[in-house]
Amino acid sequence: MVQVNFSSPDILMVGAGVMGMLSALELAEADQRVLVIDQGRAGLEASWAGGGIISPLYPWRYAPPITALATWSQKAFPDLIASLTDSTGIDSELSANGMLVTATDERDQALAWGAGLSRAVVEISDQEARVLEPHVHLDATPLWMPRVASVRNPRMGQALRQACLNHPKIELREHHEVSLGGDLDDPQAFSGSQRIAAHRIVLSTGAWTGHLLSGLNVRCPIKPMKGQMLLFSPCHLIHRVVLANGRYAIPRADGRIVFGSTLEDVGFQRTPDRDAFESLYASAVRLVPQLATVDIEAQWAGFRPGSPEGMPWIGPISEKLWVNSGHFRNGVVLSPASSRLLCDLMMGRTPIIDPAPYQPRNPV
């Protein structure tokens, strides 16, 4: 493990979720010295709490800029996870078994969207679906998305944390809160009473982004959206992601099933509650009836960085202040492209995709 201590880094990355750590690794590979600071342990907020589906839910509902980020990222994921596994010894359990979509009334829209992406969405019969997932209850003739993968996102966070600790151009500081002061032309970052000197500051702070920017009198629409999840004990009842009625079941390699999720606009109220438990449990048992015989190991809640239409902010607010946040329900899937795009813009390189849709909007 490499120990570094930068007195004046090139870049201060505030936030050490998947987005912040992957952005730091991209910038470090571009020869930037990056100080990454998080108020808790790296990778333990939304990056840990989500499901890890490598696709937006119902992707045909999203604007083309989200599809552009997702498509680039989906192509990058196999090499990214393989590289992380090789360099850290931590297996993020990437599974490319596809996603079964049932109980949707958007069939024509989904097929039309998929046809533009070389059959990313295809029709299958009930019989074919039962061969894929014999324990799943079908409310309607399903759709099949063969290219969709999933990752065990807590382990991806662990792997990214270790990769940052190993990198000679990255210093990671955990359990340090950061505040902002000054103004947009000369933003100042503080940890307690200590000023952190850096040439540029990047906020990759998820649901906390709006709160941090308020210290600079910047209006920001990114806010916390609570989501609650259940974890079923090992049962091996499904083998691919299943999506129905806005909720999803995600199998893990050890046979556990992650089931989610709620979508609640309640601020930073983290406590899981009984109403959510009962709603999620009823949905899970309707989708996979045999889950009624399986123990539940955990219920938890996390905060998505909600944003209008799920459109993230990726780019500069000012010359010294940058943002990579607001990915709403799609942080994991969009992280490779978002991190590369941020690095391209900060390093003055030709961007991988048109950056215009993601520029911070009406920031003051």
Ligand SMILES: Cc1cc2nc3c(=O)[nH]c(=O)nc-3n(C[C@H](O)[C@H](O)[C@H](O)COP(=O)(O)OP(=O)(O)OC[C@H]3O[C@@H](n4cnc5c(N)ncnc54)[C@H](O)[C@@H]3O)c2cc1C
Second form
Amino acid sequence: MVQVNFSSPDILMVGAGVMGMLSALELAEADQRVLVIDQGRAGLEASWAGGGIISPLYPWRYAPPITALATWSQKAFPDLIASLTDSTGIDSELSANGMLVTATDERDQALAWGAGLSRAVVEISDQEARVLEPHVHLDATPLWMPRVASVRNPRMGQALRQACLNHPKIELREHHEVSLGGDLDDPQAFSGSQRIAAHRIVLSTGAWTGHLLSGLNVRCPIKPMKGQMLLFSPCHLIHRVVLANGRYAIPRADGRIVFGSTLEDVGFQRTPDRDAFESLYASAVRLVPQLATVDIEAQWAGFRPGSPEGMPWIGPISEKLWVNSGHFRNGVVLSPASSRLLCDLMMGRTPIIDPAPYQPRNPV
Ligand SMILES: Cc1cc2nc3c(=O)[nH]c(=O)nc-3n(C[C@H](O)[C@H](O)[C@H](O)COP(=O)(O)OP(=O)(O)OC[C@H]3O[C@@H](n4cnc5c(N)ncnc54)[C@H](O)[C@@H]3O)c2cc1C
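Same protein, different condition: the form predicted alone was shown, now please give the form predicted together with this ligand.
Next comes the full complex, this chain leading.
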């Protein structure tokens, strides 16, 4: 591990979730010295709490700019995870087994969307679906998304953290909260009473972004949207992601099943609660009846960086202040493209995709 200490980094990355760490690695590869600071331990907020599906849920509901980021990212994931595993020894368990979608009344919309993307969504008979997932209860004729993958996102967070610690151009500082002062032309970042003299600042602060920017009188709609999850003990009852009525079951390599999720607009209220438990449990047992015989190991809550229509902010608010936040329900899947796009823009390179839709909107 390389010990670095930057007193005046090229870039201060505030927030070390998947977005901050992947952005830092991109920028370090572009020869920038990056100081990454997190108020907690890296990778333990939304990036830990989420499910790790490498696709938006119901992707046909989203605007084309989300599909553009997701499509680029989905292609990048296999190489990204392989290189993280090689360089850190931590396997994020990328599993490309597809996603079965049942109980949706959006068949025509889904199939039309999928047809434009080399049959990303196709019809499948009940019989074929039962062969794929014999323990899943089919409410209606299902749809099949053969190319959807998932990662074990807590492991991806650990691997990214280790990759940042290993990188000679990155310093990672944990358990230090950053506050902002000054104004948009000359924003200043502080850790306690210490001012951090960075050339540019990036906010990859997830659900906290709107709150942080309000200190600079910037109007930003990014806010916490709580999501609760259940974890079932190893049972090997399913082998691919299954989505029904807005809820999903994700198998892990060791046979555990993550089941989610709620969507709650309650601010930073972190405690998991009984109502959510009962509602998630009922949905889980309806989808996979045999889960009624399986122990539950954990229930937790996390804060998605909620934004209108799930559209992230990726780009500059001013010359010195940049953002890569607001990916709402899709931050894991969108992280490779969002981080590369941010880096392209910061380095003055030709961007991988048109950045206009993600440009911070009416911030002042
Ligand atoms: C229940 C649930 C299920 C989900 N499922 C999926 C899924 O299946 N697929 C998918 O793609 N996405 C999913 N998501 C969404 C995804 O997890 C998020 O969009 C993504 O993790 C956001 O990453 P981030 O790095 O922006 O935020 P975070 O991971 O929250 O990181 C932000 C970091 O900023 C730090 N920070 C904040 N303020 C400060 C400050 N002032 N100073 C220093 N540090 C600060 C925080 O401590 C935190 O570590 C899910 C989310 C939840 C909650």
